[in-house]
Every structure is written in structure tokens, then in C-alpha cells.
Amino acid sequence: MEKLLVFGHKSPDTDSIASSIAMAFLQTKLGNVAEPRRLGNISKETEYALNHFKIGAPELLSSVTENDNIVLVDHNEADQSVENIEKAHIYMVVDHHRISNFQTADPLYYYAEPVGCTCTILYKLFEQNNIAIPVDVAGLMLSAIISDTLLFKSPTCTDLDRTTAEKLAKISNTDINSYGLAMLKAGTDLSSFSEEELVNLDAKVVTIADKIKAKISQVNTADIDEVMTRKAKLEEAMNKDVESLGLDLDLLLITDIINSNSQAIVLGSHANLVEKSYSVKLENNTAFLKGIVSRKKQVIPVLTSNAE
């Protein structure tokens, strides 16, 4: 087989990067030529994990052609993927999100499970193929599970995520709690990012109920009030995206990783959908969402069910 390019979604998080690296390694061990790629800048959280386990960041990929064979990890929606994805041949998908607006011209391998992290699924694929996971890759996969589950506090976390994390921690000789807290805290240092960068650090454009084009972004912090001091400039950046991307809804979740709550900044013609979905009243485009930390489980499906 010709070379496989393996990559996650735009505005990559730790799972997107870790699963790209892990899948590329797995495919190489299976006899294919595979290389990981990324579709955006590395976050500070991911940078911390890469540096800790001494792994280089994947090369940046901006577009693909009809000659490219690709593997998608941690996503399947075209809006979240590489430019010209419709031209490439999709060999495989490994994901833990909803399936939306996805079709291919040819049959493919598709692995999806409702777990908290793509790397949890990848661990099973390593086991099924009887391939040992190197110490550094295991550490990075553990980092992804910690990130996506907010150290097992997220409602997306499953028992399989927990047991897989324990196995990866043993392989990589990592203390889950001490390392996990240090990694998550590293990701909360937002001081060096511009407002434009903040609203795109971890952002996904989705179509809600087949009619509402929404961008849902999330930043993690240990101090919501500190981030909210930048509210005016954050709204300026969001308004630019509303106009340039033609958004009906732009929602920024500022998530407190310590207390597991989020402050929302909401813009767009369908901002009232957030009010309806969470029984809150927006004041100056903001609302406090108690207990809301998961975009995948507590935001997209909730907005979808209330938009129908």
C-alpha cells in the first residue's frame, strides 16, 4: 500500500495528536508506510505531554490530493478535517464522536465506540493485533485519555477509559494523578495566546439539526474570572468568525477544570438556543453552565435535541 497520512481534526487537542502518532506507529508495525500529521498548532497541554515523553510533534498538513491515502482519527466530519478531503482516499477512521455528514466512494475500515477518548479504542487495536506499545507512545496515549476525560471527571468517561489509562500508566511508568494534574494545569496557561487564538485553540464547526451552522470552542482554565477579563476582545474575535464563517451560533465554553463548570459566551442569531437548552438567561452574551464540561456529550446533543 502507498503511504498513509494519519491525522486528527483541526484545532487539534491532545487526543487528536496522540491518536495520530499512535495509529501511525500501529500501521507501520502492521506493514504499512504511515506518517502522523496535524491540522493546526499544538496546544500548551499537548506540548507538555510531547515534551514529557520526548516525542516530536507531527508535521503540519494543510491540504490533500486525489493521490493521498488517509486515516482519520478523533473525527469524521468534513468541516473538522483537512482541505480537499473529498479528493483523498479514506482508508480508515477511528473515532469516538457522532457520525455526521460522512460518506465515501469506497469501502473502508471504520472503528467507533462511545468512549471518552480515541486512544482508548486504539489500545484495543494494539491488543487485537498483538503489538506492544512503546513506553513513550503509551505515555502519550495516557495523556490523551486524561485530557479528554478531564482526569476522569467528564461525563464522557467510561470504565474502559479508566482501565485502559491504568494499563497505559503501568507501561509508561506514570503516576496518573500527579502527572495528569500537571499536564492539565499546563494547558490552562492562556497568557501568551491572543483572543483570536483562544477562540480557535479547541474549536469545532458543526451543523446542528441539519440547519444551524455552529462553532463550539472550549478553553480550559483554573480561573474563569481571569479569562473573563478578556471578554470584550474575545467577543470581537468571535464576531469576526460569525461573519467570515457564516455562523448562526458561536459558543465559547470557558471550562473550570477544578470545579467542573463552564462559563459560556454566546453570539449569533441562534444564541437563544443556548437559553432554551440549559434554561438560562443570557446576560451580556454570557451564562454560567453548572456541571457542563463536555462538548461531545453535554453540548452538541443537547443543542441538537432542543433545535428540532
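Residue numbers count along the first chain shown, from 1. As the structure is a computational prediction, the values presented were derived from the model and not from experiment. The term rigid core refers to the most C-alpha atoms you can superpose between the two forms while keeping them within 1.5 Å. Compared with the form predicted together with a further copy of the same chain:
- Hinge assignment between these two forms, with options Asn41, Val82, Glu113, Thr188: the rigid parts meet at Thr188.
- Rigid-body analysis of C-alpha superpositions between these two forms gives a rotation of the smaller part of 46 degrees.
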Contents of the next structure:
2 protein chains.
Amino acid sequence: MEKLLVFGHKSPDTDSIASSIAMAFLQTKLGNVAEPRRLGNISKETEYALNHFKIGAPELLSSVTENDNIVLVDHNEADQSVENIEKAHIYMVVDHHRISNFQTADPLYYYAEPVGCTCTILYKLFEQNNIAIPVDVAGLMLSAIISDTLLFKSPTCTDLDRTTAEKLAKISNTDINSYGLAMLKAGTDLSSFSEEELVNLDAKVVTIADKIKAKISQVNTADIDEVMTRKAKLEEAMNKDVESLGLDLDLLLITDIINSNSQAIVLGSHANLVEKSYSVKLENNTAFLKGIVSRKKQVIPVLTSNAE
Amino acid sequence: MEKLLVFGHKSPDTDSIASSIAMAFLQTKLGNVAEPRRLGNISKETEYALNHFKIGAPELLSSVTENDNIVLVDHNEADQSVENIEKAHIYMVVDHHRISNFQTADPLYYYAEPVGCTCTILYKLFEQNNIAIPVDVAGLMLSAIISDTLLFKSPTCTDLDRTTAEKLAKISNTDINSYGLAMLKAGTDLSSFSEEELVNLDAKVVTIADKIKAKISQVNTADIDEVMTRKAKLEEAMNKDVESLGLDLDLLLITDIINSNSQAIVLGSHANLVEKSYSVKLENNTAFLKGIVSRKKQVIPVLTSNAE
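Hand over the structure of the form predicted together with a further copy of the same chain; the form predicted alone is what we had up.
And the full complex, kicking off with our chain again.
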């Protein structure tokens, strides 16, 4: 068989990188020639995990051809994959997402389970093939589970993710909690970003209830207080947006991914919509929103129903 | 979890019936409520196998609703599945075909391998879950492997199919060769079928290269000439399907399971795709396809690559 190229989705997260590396290793042990690839830049969180376990990042891959024989991990949808994916031969998929916008001309290996992380499924494949997982690869796989499940706190986390993480922690001699917190924290290192960049890292401008023009931005952190030391400058950046974009509401969510809460900074003439929506009182333009982490599920629909 | 309905493709073959029964048994052992179903009539070959191992046929299923929780075996394409498949919740798929025209809203279990028979993959799932296969279920699973691989002669047959069949033969105390020949021969008695029935005994409607709607039917025989005495009436039945289903291509393979060749009858506006694909010339809508026995491996991908 020709060489297998193994890669995860665009804008790769830790699972996409870890499962590419682990799968390429597994395929090599099974007698195939296989190499991991990545479809984009390594995040700070992933960089922390790679450095910790002393593994190099995969080479960048920008496109495939009809001569390529590929293994997809952590995704299947063409939109999320490499350019010209439809031309390549797909040998195998290992994934934990819905199946959509995916098709093949030939039968293939496809292993999917509705678990929190691709590496949880990969662990099973190592077991079934009686291949031992090296210490460094195990550590990277553990990092992926910690990342995808936010240290087992995400609603996507299953018992199998947790027990698999415990086995990988044992192999890699890792303290899940202290390492996991440090890794997640590395991913939330916002120090290199300006305040203007922070309010635009992950931002959406929406019109609420056909009348309120709102910008809703979000930054993830392990330490709300640290971000809040930059409150004055963040407000300055937000006020500029209120002016230039003609916003009625500018809401910045500083989300604590460890404890699953957000601190909101709220500006604009309709700031009181946030007070009404979450039964909170803004003090100096800010309020704590307990349990609120999802813009899509917990913010936009709530603001909409309270604005009507 | 609600009850799982387990079923194979329309025009069920022995693998679709056997894997439904085996999977429903496995799910029950795993603590779920699961029942096998069938999407069409039982073939004579399958009837022979069910009678031999004293297992009843699954109930007929004509449609599903948004309340149904389903497991697909031996297929994934919506065209080959139950009515309203897009409304149901798909819990799991176990299959050995290409993936096409398949999508879900949620993550799911999907186990596919490019082997000759779904029951070969199912055997692995029994093993991985440490569930013993009862004698009768093992016999039925063996029947499916014999059927799909034409007693290991089909190019789709892998080493894993063969070794799995040997294990199932041991469990079910079956002489593979004598039982297998008797079962395959039972399936080639076509005398009681009308021509309309013959072209639907084992039929798949597929869309080739996103543009050609094709029906590919197959009948197994030990005597091609005998079946070809009915050519005029077979063409009549096929022409009706071309009209009613809006087919661009209607291909009937009359497969000699002893010598592993097929006689093709080809109708539809894209009949020349078959000529191009196999370098043959249709005469009176028919051509001999030497060594062609597998729709999955030797027909669908070949037509697909020649249509692009």
C-alpha cells in the first residue's frame, strides 16, 4: 500500500493533532507507511502539550491529489478538510462527529463513536490490535481528551473518555489535574494579544429581535481576574466599536473554561437587556454570569426572547 | 434507551437478514432492547439458511418515524434503506460498503471495514464485547459470509472473511463446503419467479458520479443460458423500471456462481457506460463480462470512475 497521510480538521485543535500523530504511529506498527500532517497552525494549548511530551508538530499539508491515500481523524466533512479531498482515496476515518457532506467511491474503514474525543476511540484501536502506546504518544492522547472535554466538564464527556484518560495518564505518568489545568491555561494565554485583538478574536455582530444591533465577543480564560485587570483598555476598545459600528449593545464574555462561568463587560444604550436577561445588576459595566458559556445556546436566544 | 430497530437494505440478501438478527442479539446482550426487521421478501437462499438453523425471519418494516431509534446493517445509503430514514435517529451503522448519500444530525456509532461481509465485522464486535455467539446465530452468520463471498470466490473476499467463516463453522458445527454449495444452489432456483421479481431479487439503486441514476440488479445462477431464455421478458421488466424510476442506466447481472462470470443485460440512455467500462460491445443489449461477479468491487467503482 502507498504511504498514508493522516490528518485532522482545519484550524486544528489538540485532538486533531494528537490523533494524527497517534494514528500514524498505529498504522506504522500495523506495517503501513504513514505520516501525520496538519491543516493549519498549532494552537498555544497544543504547543504546550507537544513541548511537554517532546513531540514535534506534524508537517503542514495544504492540498491532496488523486494519488494520495489518506486517513481522516477528528472530522469527516469536506468543508472542514483539506483542499481536493474529493480527489484522494480515503482509506480510513476515525471520528466522533456527525457524518455529513462525506462520501467515498469505495468501501473503507470507518470507526466512529459518540464520545468526547477521537483519541478515546483510538485507544480502543490500539488495544484491539495489541499495540502498546508509547509514553509520549499516550501523554498527547491524554492531552486531547482533556482538551476536548475541558477536563471532563463538557456535556460531551462520556464515562469512556474519563476511564480512557485515566489509563493514558498511567501510561504517561501524568497527573491529570495539574497537567490538565496547566495545558488548558496555556491555551488561554492572552498576553500577546492587544485589547483590540481580544474583542475581535471570536466576535459576532447580530441584530437582536430586529431592532438591537449587538456585538457579542468571547475570550476563553482560566483566570477571569487576570483578564479583568485589562478592563479599562478593553472598554476603550469596545467603546470604539460602539461608535464605529453603531452598536446598541456590546457584550464581551470572558469565559472561565475551568469552572464554566463568564464575566460580562457590557456597553451600549441597551446594556440593561443583559441585566434583564440574566437577572443581574451591572456594576461598573460588568456582571458575573453563572453557568453561561455558550453564545449560541445561552446568549443569543436568551437576549432575543427578553428583547421581544 | 428506547427500542432499537435493526435492519439491512431493501431486497435483503442473506447478509442483510443475518446481520440484523445477529446485531439485535448482540445489542440485547449489551443491555439494550433491540429487534431485527427486514425491508423486503426473504430470498430462497436466505430461507434455506433460516430453515437449516431453525431461526425465524424478522418482521417486515415498511417505514420509520422521528420516534424510531435505528441500527443500519449492511448498508448506509438512503436510497437502499427504509422510507423516512431521514426522520429517524440513527444510533449505529455496521457496514462494508462505500459511504454515500448518508448523513446524520448527531454523532453516532459507525463501524465499517472493506471486507466481504457485514457478519465478518459483527464477529469482531461480539469478540470485543466478550459475548458468545449462539450456535444458530453463528450458522446464520456463516451463511452470510458464504453468500456474500460466493464461497470465498468473490474478489471481495478477504482473509478475515475466510478465517471468520472457519470460526463460525466450528461454533455452528457446519461443513462449510457441502452446506455452502447446497445453500447457494437453493438460491439459484429462479423458476418460481416472474421476470419482475427477478430484476428486484437483489437490486440496488445508486447515483453514479452524482449524475447517473442506475439500478444494478443481480441474479445468481448455475446456468446463464437457462436465465437468458427469458431475456425478452426480463428486458420488458427492466424497461418498466427505467420508466417508473427515471433510470439513466439499468444493469442486470446474471452471475454464474460456479465459474465466476456474468452475462449483463443493459438498458437506459447511459447503457454505453457499461461498454466503455468493460471494453465490451453490447449486442441486443447484452454482453458477457468475464470474471465480473461483484457489484460492489467490480461494478459500482468501475462505472463511477468511467463516468467521471
